[in-house]
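Below sits a lone chain in structure tokens, taken as the form predicted alone.
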Amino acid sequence: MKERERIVVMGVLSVLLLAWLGFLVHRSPRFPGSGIGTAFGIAGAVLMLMPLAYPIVKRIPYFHQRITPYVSMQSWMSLHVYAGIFGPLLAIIHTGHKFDSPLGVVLTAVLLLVVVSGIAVRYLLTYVSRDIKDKLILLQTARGDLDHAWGVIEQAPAELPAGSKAFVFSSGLASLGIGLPASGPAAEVTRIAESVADLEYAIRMDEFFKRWFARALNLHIALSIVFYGLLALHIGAGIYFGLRWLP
């Protein structure tokens, strides 16, 4: 299910980004105010309001206790993701690539940033966290193998060739990239030590990206607040100017 969700979301995101760039070759100034354009706008606005259900159910105990026994948080997250990606697509169609007003331009830009930051939090942060867990397991195993390899060398000193102490010492510096023997017990230590060093470096990089993706969550929340404020202004302006002919 998650794999299917990821494929659908990435596909719609690609269409969304391409649709936004459509203003380079197409503009329809009358479409946003037409019947079909208005229908797209209303449908997009409704879908973009639906993602609010997830944080409400998740963070407000009253709703969480009464709703989650019937509808799981995973289902609410799926609704959050699908509505949060299809709603913006309908909104981009609604624009007709008419980006003339400052409010419309800012609203569209914030909308795209909300979508991109949400996808980064939903998929990239999850992937990096899972990757760190997998690598930590591999690192624990590799360190065990390294201790075993060192034990073999320490328990059989007589079998080592002359100068073996230098080889053993240099094996401990494998993570620094020092040239080492190509065969024998010391070479096995070298190979495992290099694997440990590579895993430790990969984990540090994953942790770096995890910190930045975690910040993307705060950015996503802040942008969402700004977006809904701009959306309210846009809807208000549409109603005011669209119904100004009424007595």
Ligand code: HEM
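Just so it is clear, the structure is predicted and the values come from calculations on it, not from any experiment. Residue numbers count along the first chain shown, from 1. What we label the rigid core is the largest C-alpha set whose atoms superpose within 1.5 Å from one form to the other. What changes on going to the form predicted in complex with the ligand:
For the motion between these two forms, which is treated as two rigid parts shifting against each other, H220 and V115 share a part.
Each of the two rigid parts keeps its shape between these two forms, while the smaller one turns against the larger by 13°, per C-alpha superposition.
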Given for the second form:
Amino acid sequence: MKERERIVVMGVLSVLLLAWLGFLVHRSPRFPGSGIGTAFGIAGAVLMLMPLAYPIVKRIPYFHQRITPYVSMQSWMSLHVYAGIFGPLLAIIHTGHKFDSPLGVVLTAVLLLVVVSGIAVRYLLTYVSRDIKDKLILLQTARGDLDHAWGVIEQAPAELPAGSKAFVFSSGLASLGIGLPASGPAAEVTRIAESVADLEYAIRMDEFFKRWFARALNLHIALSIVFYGLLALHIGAGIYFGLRWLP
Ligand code: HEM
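Switch from the form predicted alone to the form predicted in complex with the ligand and give that structure.
In what comes next, the whole complex appears, and the chain from above leads the way.
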């Protein structure tokens, strides 16, 4: 279910970003105020109000108790996601790539950031959390293998007795960074130690991203509050300066 949702959302996001970037090659300044342009705007605005149902049902106990027995939070979240991605697409079409007014430019920018931050929370945070879990299991196994490989070395007789010509020669090469194709327990230790180091580094990177994606929820909420304020201003300005197509 969530997998299908992710594919749809990522598909619509690509269309949304392409539609937005269309302003580089296309402009239709009369479209937003035309009948069809306004219809896209109104439909987009109605859809973009729907994501609010989720926080309302989630945070207001009066609604939470009375609604969730019939419609689960998961369903409200799905509505949040689908309305929250299709609404902006209709809104971008509504713009006709007319980004003249500062309000229009900021409203569009904030809208896209709301969508991207929502996607970060919904998919990227879960993906990174799951990835960390998988890598920690791998790391545990690799560390076990490393202990075992060290054990083999401790048990094995010295490969190249210290002081022998061969030992001095290969250490000399090693100090120049020239490694002879190593084999045997020592090589095994090196190989596993490298993969342990790689895994540890990858986990640190994942944790860095997880911290940032976790912050994305606060950003998402803050941006959506700004977004609704700007949307109200935009609609208010549209009504105040008169809906051009109304007789
Ligand atoms: C117009 C577009 C959108 C608006 C205005 C919006 C607004 C909000 C708000 C106000 C919250 C806070 C809910 C709360 O904790 O009370 C929220 C949470 C969230 N939103 Fe959005 N959102 C939009 C689009 C999206 C999209 C497109 C996605 C993902 C694809 C998304 C994913 C999420 C997620 C995962 C949460 C956190 C849910 C939780 O942890 O409880 N949102 N959004």
